[in-house]
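In structure tokens, one chain follows: the form predicted on its own.
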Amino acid sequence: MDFSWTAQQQQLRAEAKEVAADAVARYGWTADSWINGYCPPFARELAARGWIGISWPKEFGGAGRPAIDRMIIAEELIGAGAPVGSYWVAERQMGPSIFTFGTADQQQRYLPAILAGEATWCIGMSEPGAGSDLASLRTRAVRDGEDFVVNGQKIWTSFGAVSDFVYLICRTSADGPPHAGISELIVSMDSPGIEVRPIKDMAGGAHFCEVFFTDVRVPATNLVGVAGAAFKQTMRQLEHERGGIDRLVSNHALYRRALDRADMTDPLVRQEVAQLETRYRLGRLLVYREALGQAPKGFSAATKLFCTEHERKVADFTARTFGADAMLAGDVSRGLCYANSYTIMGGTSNILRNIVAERILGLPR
């Protein structure tokens, strides 16, 4: 089996770690950038460059070029740290749902924006009192003339607080097994009853939001699916959150301050230095396996389970190596009290393992 890249993909890459270098002078860098790169200006240069959409169908604005093309630009713009994360969640799940499920009207609506880097999106999924538990949402629309009227609350809403408009998963029925009666809305986030409250976190950062919807009233066109029907679509979703290069390459910018400064003449810190290499290229791989489609239904799970662990592992690394000059190294400081999310956010290691155990392995619950 070849696994050389082609000469126009040598070229894309070098290209991208060009930009991306470029972005981290200008804008500086993050850890995790790709949630707390928050910067409209590069996502419109990126835009610009057509980098934004790389890989969806012509017919919907995007260039049609295969996954593994976008795969290799966010890695380097992520791995070094650069701000993608405006318009990184609209790109990398919304649109996609959008011309995959939604209306011609909401496609001709909202993909415009989302391709030309000027709409940032958020998604509201995750509630107090459900964990990862997707099946267990409380926030209802009902149904009311030609509109849905919500009522519910929503936690740890990334972007929250600066995005124009929410994918909100819902509950629009009671009736059945806890999966069904769900659907996605697409909601403005300037529509009256919505109240974001920012939760500023241990590492200094506001990204994640809390989220309180009282009487807000959602056109029905702004349905996305069929209503009760959409358990399916945000697995779907999922599928790209999970299985993406975003959940291995998040604190690389970190990793490498670490190399800058190990002291690689000790035989131990080579040693660990070969592991995380070594886990960094399996990780790849199993991302390209998502990225080619060659991966089971439902082995993302796998992979963020496996790219996640990796990246505290990265953190653990960094922060031997800083020592106590780990509190005093802003960034880095900040880069290690973030690292402790990567396990957490888009559902825990242990949820990720019941996943892999029963449905992939088929194993008794």
The other form holds:
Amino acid sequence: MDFSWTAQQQQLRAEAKEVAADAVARYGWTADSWINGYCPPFARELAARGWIGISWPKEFGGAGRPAIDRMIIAEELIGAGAPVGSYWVAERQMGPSIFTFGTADQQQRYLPAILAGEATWCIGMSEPGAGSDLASLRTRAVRDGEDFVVNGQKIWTSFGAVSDFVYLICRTSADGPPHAGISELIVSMDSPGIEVRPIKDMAGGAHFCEVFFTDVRVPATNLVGVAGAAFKQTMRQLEHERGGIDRLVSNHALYRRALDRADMTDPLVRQEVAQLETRYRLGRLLVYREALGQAPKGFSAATKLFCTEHERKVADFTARTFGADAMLAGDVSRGLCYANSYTIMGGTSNILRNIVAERILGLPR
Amino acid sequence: MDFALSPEQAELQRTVRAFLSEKSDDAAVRRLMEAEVGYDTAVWHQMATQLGLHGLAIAEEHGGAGFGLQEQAIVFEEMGRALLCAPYFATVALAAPALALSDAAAQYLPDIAAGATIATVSTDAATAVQQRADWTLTGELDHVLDGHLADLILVSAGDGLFAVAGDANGVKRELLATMDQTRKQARLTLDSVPARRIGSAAILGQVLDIAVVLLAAEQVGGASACLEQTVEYAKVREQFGRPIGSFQAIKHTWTEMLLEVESARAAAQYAAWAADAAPEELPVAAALAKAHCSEAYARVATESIQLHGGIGFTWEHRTHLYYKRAKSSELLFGAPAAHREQLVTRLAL
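Okay, that one was the form predicted on its own. Can I see the form predicted in complex with the partner chain too?
Expanding to the full complex; the earlier chain stays at the top.
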């Protein structure tokens, strides 16, 4: 075991802190900045530094650095509230999916724009009748000559209104068991037949959307990986999505402001801060273990659970610290509302508890 | 950043686990916990001489193997799993680190490494009186781990740390009836007992940081054993025509317990690493680990009894042994709230 950072990683963290502080000074800070911080200019700046795709393999245009380096950057940027939203999903999840499962043509066509911070992607996964239950997806893509024709509806699609592409999880076959006929398609958001309706969330924001597909024609060459294999491919993506540092630091920027204001002479406040610091530090270790690939297989669901439950407690603490002021519209009340979403998106806590119990502990279904 | 055990560490873990599964099975634990002496002298000497466990983290110049706290923590994790009954914690986690920082390391440590000396440390202070070069100690020392049989007792008094022979004139030792019978405690009364000053009282503060880290490792071991045994039971025990582990409420509880154990392991491992490699981080890491691992173990052991239902409340079942060890070690060296208070103080928040 070795919990030290290399000199290079320490340097990277120091640099990331500076970049984050500078971005916050110029663009302002956002809690949940990987969801609400849509800022293409900042994405292009990070791309110019080579920080987008830093852990992607060199052959696909990345820097080939270890995943933990990406965690260091993400932790400092999101922790400070720097606006990373416009490239986040693409860099974290879609790029790795495409370089892992995509064709050479797809890799050449889509990866450079992600690396340049110029493409925003969303994931068309959830449907009104299917959240974590992928096998019950109904949006279908039917082969017609050189194209697929897509019909259906997606919901809770983050960045749906501002994305260039949607990574669509849809049904391409009704034969066989329900999870066997699901495929992944890359769909340009300017395709005719796509309609996007932003959904106002409880905090008054509108990052997520409903996306409707009516006879949308998608070239068959946009199929990613093996037709019908999306269930398995998506599980790999969820490992990227679930076990990340973004799940721990969504409202860390807010927490820092709360700490500045907290009455640290109050023994109860001291106990609570100690609890939060403890869970935060341990959450980081669990996330780093994921990033190193040293966690048990499938443990990312448990890591996400640990981290997002912590995030909710941070929001509670922040609200209590701000007291009556937290009742007013603003960052604190937004954080208080948003805290409800961490434990829903990417799998609700109760579903994750089932997954962990069955897959890690081996408890019977 | 690397969470993996080195091949040598993994080998150490396997060896100790195999040894303890044979020597500290349920029957051995129950036999020893009910005996006043409370440990098996033959096993004790095998641990010291064949496995080299007593001297693992003692410097080579003092007869040890010179490993760090990470290796020592691996051993304590296994001892926690097996609920080993022995004065090992008092001797190796408390007294040995204190002696290593004292002026008397060369005198005492070789015998500790060899398994020839059982030693302990009192967290209560005594009063010291000096007559020329000779010191005597007087006082009441409570909750002294294995104090009823220790050959050597380390006690602070004033600004000094003192060594007292367990059988010195004026030492009265009383074995206490404890909730956790697997770890003995004694009340010692010192009445003008001859003592030797071996260093400054400040040593105790440093030693407690090390001891709570090793206790945290032991707690992780106990909690993992509890988790594994309980989950296995949940897979086979049937009620209402299905295994109880298929009930969602039980799945959810045990997922939470898994997270308690895994996060506790991270806390304990990080703290042990800090003790070896980043001493400036040890004070924070130790306070964090003691508070977190204490609560994690207590929760897991408590839920374990609940999952077992009626049988979990019986003397015959093993769960109460873990529960009692968990609750006792939660309170040993200060309850979690005290360590959390230290954590924020040490973080200067």
